[in-house]
Structures are given as C-alpha cells and as structure tokens.
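Below sits a lone chain in structure tokens, taken as the form predicted on its own.
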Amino acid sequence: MNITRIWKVYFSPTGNTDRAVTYLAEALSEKLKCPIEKYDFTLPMSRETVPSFSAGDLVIFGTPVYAGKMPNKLLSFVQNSFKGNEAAAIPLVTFGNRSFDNGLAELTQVLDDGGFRIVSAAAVASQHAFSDSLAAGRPDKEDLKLLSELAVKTVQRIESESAFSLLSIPGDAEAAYYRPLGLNGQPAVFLKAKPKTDTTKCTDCGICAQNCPMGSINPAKTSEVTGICIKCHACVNKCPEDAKYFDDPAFLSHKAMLEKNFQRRAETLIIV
C-alpha cells in the first residue's frame, strides 16, 4: 500500500481535537515522508466545499465526543459529504475525562460506510470543554506518547498485508446518546441552554461570533444567540474578556456532577 498524502480532517471548536490530529499527522508524515493537507470543518463556511480523497491518501479524521457520540448536528454532514474512495483512515475522537462511550464506534462506522478503509483508531482524553479541572492540560505528554506509538504501529500495519484486517472497536455505533445527569442523580435537561454575555466585560470584538461552529451568534450584537447552541464552549473559551458564560441550572448541575465524579485519570486508547 503506497501512501502519498496525509490528510488531517477535523471538527474542533476548542482546539483539542485539532491538537491530537495534528500531532498524529506530523508523526505519520515523518515516518511515511508524505506531505500533510488540512481540512478543518469547524466553522459553517468551511463546510461549503469538501475535499476529495483517493486510495493513496491516509486520512486522520477527528471529532470530539458529545454525550457519548459524534456531535449530532454534524452527523448528517459527515455522513453525506465525505467519500473515501478507498482512502485509508484513522478515526480519532477526543473526550473530556468521563468516557468516549460509543463515539469511536460511531465515527468508525460512518467512515467505513463512506468508503474509507480503517487502518487504526484512537480515543484521546482531552480537557473537558465545560471545566478547567476535568483532564486539565490534556492531551498531555503521556497521551502524545501513545499517539507516537500509534503512528509507529500504523505504519507497520500499512506496510504489512494486514493493513485492513478487522479492528475491534469498543462501543455500539447504533446506541443512544448518553443522558446527562445532575448532582442529584436525575437526568439534567439543558438542550435549550445558551451562553449568556456579561455586558460589563463584553467589548463586542466579535470573536465569539467568528468562532461559533453553528453560526448562531449575531455578529452585530454578540449577546444574541439566534440559532442552535451545541454547548461546545468555543465562545466561552475563546472570549478574551471572559464575558461568555452559562447559567442554566440543569447545565451547571451536570457540570458539578462531572467535576465531583470524574476527576480520576481517564486513559487514552489506541487501536491497531
């Protein structure tokens, strides 16, 4: 199998998936002596044109896990837009220290259905978008060491006759989404929660609107969220004035539950 080009393809509102995919792409590029191309489909305008792939490509395809699966508002786009054309692929998900649940299984299935040939896979523990204390600073040195190991083993697999033999991916691609819980152990429903703006801090710089993956923040009045919010926290994390926040009680209860119960170190998983 002759790989002539490596693609890093990802949805990464807060940057962690980008970091993991980029690290793996660079490690593979060094070993395979191939150029890297990038397709970041985080923002709405980037989803207007999708690159085409071919049998000589190795595509590292990354998304975060939301509620245990792929971000549901992006699922249809990924299913209908990407055609593998026999390109090799590495599905990679990032998760915020609780669990990747069925996210890796779902992404693997979507890519397989789209004509990609799965050569390896990874679920990378990363700092939770909701919290500064859950998996803070991850992916860290140990996570990146595992990605380096994945690169070595992936190259070995590509160079062998077993490159596309069946991999055992944990999870169920057809399973339902994880149901968030509050501190009281009961379901926490916050689908309609949207970020608020501290107008005493906000300078209307527009960075939040520019970085919203759903294009839901009004650039002319950034305190207005006119569309769907997927709770990705891009606006919160990228605001230079710390003016964006969530105050929905159910959301805050779920965040508190995560911070109480999931401080242990979740492990990054590589599959080759």
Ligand SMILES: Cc1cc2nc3c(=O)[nH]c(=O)nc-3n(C[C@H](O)[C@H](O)[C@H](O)COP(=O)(O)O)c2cc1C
Given for the second form:
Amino acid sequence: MNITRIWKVYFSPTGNTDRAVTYLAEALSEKLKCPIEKYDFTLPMSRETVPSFSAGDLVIFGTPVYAGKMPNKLLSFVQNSFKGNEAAAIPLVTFGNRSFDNGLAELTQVLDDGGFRIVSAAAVASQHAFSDSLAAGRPDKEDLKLLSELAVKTVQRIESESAFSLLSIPGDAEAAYYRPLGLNGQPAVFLKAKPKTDTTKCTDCGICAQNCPMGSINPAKTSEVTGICIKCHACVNKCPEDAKYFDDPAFLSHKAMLEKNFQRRAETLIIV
Ligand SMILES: Cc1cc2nc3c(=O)[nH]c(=O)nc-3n(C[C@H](O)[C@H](O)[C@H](O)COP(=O)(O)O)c2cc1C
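Beyond the form predicted on its own, can we have the form predicted together with the ligand?
Next comes the full complex, and the chain you just saw is listed first.
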C-alpha cells in the first residue's frame, strides 16, 4: 500500500488526544516520508466543513473516552460526516485512568462503517479532565514509547500483504454507557451540571467561550452557559484566571470516587 499523506483528525477539549495523535502522526510521517494534514473538530465552527479522504491517506482518528464510549454528543457528527473512501485509519482513544471500556471498539466500528480500513489502534492513558491527580502528566514517556512502537509496527503492517487483516479490539461497540458512581457506590447523576464562574477572578477575557466545543458559553457574558454542557472541562482547563469550576454535589462525589479508587497506573494499549 502506498501512503502519500498522513492525517491527524481529532476532538480534544483538554489537549490529551491532540498530543497523542500528534506524536503518532509525527513518528509515522518520519518513517513514511510523507506530509501531515490536520483536521481538529473540537470547535463548532470547525465541524462545518469536513475534509475528504482517499486510498493513499493514513488517518489517525482520535477522540477521548467519555462514560466508557465515544463522546455522545459528537457521535452522530462522526458517523454522518466522515467518508473514508478506503483510506487507512488508526482509531485512537485517550482515557483518564479508569478504563476505556467500549470506547475503542465503538470508534473502530464507526470508522469501519464509514469506509475506513483499520490498520492498527490505540487506547492511551491520559490525565483525567476532571482531576489533576488522576494519571497526572500522562501520556508520559512510557506511553509515548508505546506510540513509537505502534508507528514502527504499523509501517511493517502497511508494507505487508495482510495490512487490513482483522484486529482484536477489546470491548463491545454496542454496549451501554458507563454509569458514573459516587463515593457511596450509588449512581451519580450530573447530566445537568454546568460550570460556575468565580466572578472575583473572571476578567471576561472570553477564552472559555472561544474554547467551548458546544459553543455554549455566552461570549458577551462568560458566566452565562446558554446551551448544553458535556463536562469536557475545556473552560476549566483553559481559563487563565482559574475562575471556572463545578460545584454540583453528584459530580464532586464522582470525582472523589475516581480519585479514591483509580490511582493505580492504567496501561496504554497498542493493537497491531
Ligand atoms: C465527560 C467525561 C467523561 C469521561 N469518562 C471517562 C471514562 O469513562 N473513563 C476514563 O478512563 N476516563 C474518562 N474521562 C477522561 C478522559 O477520557 C480523558 O481525560 C481524555 O484524555 C480527555 O481528552 P482530551 O484531553 O483530548 O479532551 C472522561 C472525561 C470527561 C470530560
């Protein structure tokens, strides 16, 4: 198979997926001696026009895992907008040290259904968007080493006769979403939670509004969340004044449960 172009394609509100996809794209570009194109569909405006792919492309397609699957609010966009046209693809998910559950299986299935041909895959353990203490600083050196290994093995596979032979991806694309639990072990329901603003810190600079993947923060009054919140934490993470926070009790209980029970090192998985 002759690859002439590498694509990094991702949704990445807090930057982990961007980092992992970019690292892998650069490693592959060096080995295959071809240029990298980028399509970042994190922001609403970017989702208005989707690039088209063809058989000479190798597309590294990244999303975070939310509640054990692909981010629910992006699913129909990904399903309906991307046409693989036989491009080779590497589904890559990042997850925050609990588990990627069925996220990689779902992304692989969606890309396969969309006409991409899967060559390899990865689930990369990454700092949890909810907490500074879960997988802090990951993907780290060891995770990136695995992605370098994935690049080497993917190139070998691309050059072999069996480039698209079936891979064994853990999980079930049809499974239900993970139901977040609180510290008491009971379901923690925080679907309606929205970020709050500490108005003594906020300068109304607008960075949160510019970075909200749902376009839900009023740019003229950034303490107002006018639309849906997917809890991605882009606004919390990117606020230069540390003025955004969540105070929903069920959300905080889930975060505390994760911090209590998921401190062990989750492994990054490469499949090729
Ligand atoms: C709404 C939401 C749900 C999440 N659910 C999971 C999960 O089920 N399992 C897990 O290990 N990490 C989970 N995470 C953590 C993210 O998968 C992780 O932080 C990811 O790297 C974020 O990607 P990004 O930095 O590209 O936005 C969740 C994060 C968010 C914001």
